[in-house]
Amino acid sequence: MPMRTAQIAWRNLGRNKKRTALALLAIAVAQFALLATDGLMRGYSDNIRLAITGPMVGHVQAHHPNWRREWALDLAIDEVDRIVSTIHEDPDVGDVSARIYAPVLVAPEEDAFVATVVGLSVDSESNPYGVLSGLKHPLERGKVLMGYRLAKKIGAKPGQEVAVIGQAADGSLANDLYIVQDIIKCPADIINQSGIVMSLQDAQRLLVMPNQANEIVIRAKTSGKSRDITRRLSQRPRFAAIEVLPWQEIVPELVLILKMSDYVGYFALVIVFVAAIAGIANTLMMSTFERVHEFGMLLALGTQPRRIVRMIVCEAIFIGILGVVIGTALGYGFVAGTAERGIDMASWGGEGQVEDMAYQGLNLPLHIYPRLEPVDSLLGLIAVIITSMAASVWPAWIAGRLEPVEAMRA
């Protein structure tokens, strides 16, 4: 009996093909919007996570306890080599890079410009997601790399000699001449805007910081291990006077942005609910009123009211599931068609030269590669089944309470 009811319900969908098609279109478009939005938001979240845990911040950072508040050059970590060796002992650690940051003046000729010396571990930063990832030639001792925006501002070119002048950690004058090896563009906005990148050893020598660094950036082998690494390192006696923090605590504002991107998916899910309710409820109400006479005859012949109710509910579920299947196919087709080349959101801004969005010294790429998880389509399916059943309640209630004689007169 239930199977027979389902077969009748399925055939009833073809009785008014235009109305059924409109209901399917509404649900399919809503499901497509859900999957397209989820795909874009997941791709955008991936960009933010890679920007955070990649070149600039890493998964975990270690500093002098007051460094993040004051950014004073003398607030440094001592015995950096031993600290880095200790960090490498952790099984979840992939790369470790010690860094030095110092405000300086750079003079390509007569005029001087404000800049920032960034001394870093060349070998570590040349790995994937490092600041120097993709650099054609390794950074040589006695040479520097310059951020492309700074180079454009001061007119520096590769091979040019520049003077770097600042104050050393001990209060003395720090000054030296360096050759610009290359002009670079990287995801760290601070380097693009004002960076003079040199090896950690050159920076230690220039700023009188023997075996010292202001910051140690730690990258985990796999994502999700930042808090475990932080906990284990913090428990070591050698880190008693060092602040160790996971990336979630270093850039909490960006963590909030990641959470907000998830809420966008819920908003799209609400659209699916509304489209399903509107499309299915309208279709079933019209269908029910058109078939009042037919329902009266069925009731007069002995059909139980609950069977008519089941038939209407089955019609609603069939419309919902079919609409979700069509929308899912469209959504996955959209993601599959854009996943490889991505979507350049920067081009939406017109003819400007906007390429990335900078926030707190990080470049957040605007070229998004959409992706989906299996749960994305499942959420839409569950939502539509629930709303289909909810939308069928009123038409089913009307049909189930019909009096056979009065219904046959309609």
The other form holds:
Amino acid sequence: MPMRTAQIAWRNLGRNKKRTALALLAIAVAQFALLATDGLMRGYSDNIRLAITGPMVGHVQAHHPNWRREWALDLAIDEVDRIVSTIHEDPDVGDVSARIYAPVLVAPEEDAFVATVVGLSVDSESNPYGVLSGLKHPLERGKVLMGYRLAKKIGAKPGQEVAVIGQAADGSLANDLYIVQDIIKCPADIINQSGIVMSLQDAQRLLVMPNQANEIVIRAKTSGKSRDITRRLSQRPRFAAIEVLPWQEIVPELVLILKMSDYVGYFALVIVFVAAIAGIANTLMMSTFERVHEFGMLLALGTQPRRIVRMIVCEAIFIGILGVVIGTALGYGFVAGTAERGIDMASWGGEGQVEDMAYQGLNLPLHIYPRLEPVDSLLGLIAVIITSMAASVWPAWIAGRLEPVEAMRA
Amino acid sequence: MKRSTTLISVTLIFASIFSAGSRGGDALGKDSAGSENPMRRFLIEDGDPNLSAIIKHIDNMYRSKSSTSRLKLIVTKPRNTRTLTMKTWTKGEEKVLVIIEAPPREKGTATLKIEKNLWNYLPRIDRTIRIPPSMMLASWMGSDFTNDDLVHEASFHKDYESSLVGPSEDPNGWLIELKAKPDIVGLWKKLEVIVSEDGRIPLVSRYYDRKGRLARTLYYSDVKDFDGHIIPSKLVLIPEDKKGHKTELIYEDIDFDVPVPDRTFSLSNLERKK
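Output the form predicted together with the partner chain next; the form predicted alone has already been displayed.
Below is the entire complex, every chain and molecule, led by the chain shown above.
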């Protein structure tokens, strides 16, 4: 029984191991580069998205209708406890945190410095993606956490007592003493720069805001539900005098950054893709042209040109699939190996002490955790197979049309 | 922060109002008490105002070597109004002490100014806090006063070039324009002051910022005789850019040139006063 073309093609791969290895390497490296870039871009985009919808903005926010315009302490939501319970009734809502923001002076000794009190619900902010999620010990009453940049500026250390002075919501003089429990670093730049973080109850007492808050931050159980939650809450009678907004409307400038970052990611991906395809095409074409002498022999022995074309295309597809499998394994290996600990991009920046960068009040960590979606490897597989075929058909077609004698002389 | 800056401003109002003790006893300072003709003749000569005399008179109007007073500060904001009662002690230009007497939540809170330094004493936490210089130079949030014009011991005749614009009809009096001298660092480019027809009492001051925009207006009213010093006892400051905001300063009682011991103005005295 004559051997099938596919079998011959498969055997041919083993005949010139160097040539096959080179082609496999080109394809595997291309697929690896594609997946690694994709993984990094997804990780970076996740960073921005999580920094926004995580500790800083959440998925949905509720405020007094004029709060976002004036940022005045007395523009508060009343009966916060009942409002928070109502929000928890929504099936898509995960965590709910009520917050208070107040400009204050903080004084470790005699000298005072400008700071911002951030009062928040300790329990829900201690959950994943909350402001306090990285804290080893839960924030205690009568104690505060201080943003690391503020602490550095004023020389405060954990365990130290600080005086906090400000104006209460009723206009009276707010002042109290607190122990610094810890120094924190978080994605919300306002906290790093000037934050004195305390429990909502402590802030309510200090600032004379009984059962009040300036902001309620809602985190959905799964992303993509922010507009649904907003719509449902807005329809509740209790929210008649409360402004409820999805994060996209609260920080449109960050949505723009996110889109820009995605576009930049796609652009980088396209460049890597084109380079990968060109590499594969070049390697396959060169290896086919190399074998013109061999094809001349086959033609002289009576092999039909069509069969030669089929054989070459089959070889290219086999090499393509093998290469993609190797590249995908390498790519996923890279992502799996780095996903846990992440990649510290800051260390690539030289000797400077850059640990993160802040933009529009959003602190973007430069520590990236690469991530891949199943569809990402599929894109590479399809692209490589199509490229392999396209890159081999043309030389194969030329080879099939050669005069056997001329081809053998080549 | 807003509250503490209110304290700064109050202190500095006193600083500017009651300072310049050395100038307190000049020719016009004491004479302004009387309404006799020589005074009037001095400010208004042949029916025309004597600009330089009027400016010096206003500069020295509230000043004395030392003083004690009781006053009320009413801060009106769109959604609330607060009234504070305070007692003050001053000595010369540089020393001022203010202690809040009411409301009860703030009772005993004190502010001490010595030269360019400001401290707040907070009885509830028994702490004395020094207000950072950056806060003194910046305009303070939520308040109708800026720290600058309060810290700055402004002198109309030293810091401004004055010119008489002419008679004013609303209110009746004389309109004087004061342009900041080129070498003076301050928030204001120009002031318009309307004084009474006899040149003795300021009625309105309009403050124009460095871009020439009207920033705020200070109204003087309720002229009273305190120990022979005839002065407006009520000052109302209305900022142009904050709708619904207003700050009223009402002197209930002032004793000029009373003995005030130096130890009044010490940090330890602050803490004892709680």
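Under this definition, the rigid core comprises the largest set of C-alpha atoms superposing within 1.5 Å between the forms. Please read these numbers as outputs of a predicted model, since none were measured by experiment. Numbering follows the first chain given and starts at 1.
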- Query: Any CA movement of 2 Å or more for Val384 between these two forms, core superposed?
  - Reply: yes
Check: Once the two forms are fit on the core, has Ile183 moved its CA by at least 2 Å between these two forms?
Finding: no
Core-aligned C-alpha movement of Trp67 between these two forms reaching 2 Å: no
With the core held fixed, Leu372 moves its Cα between these two forms by a number of Å equal to 4.7
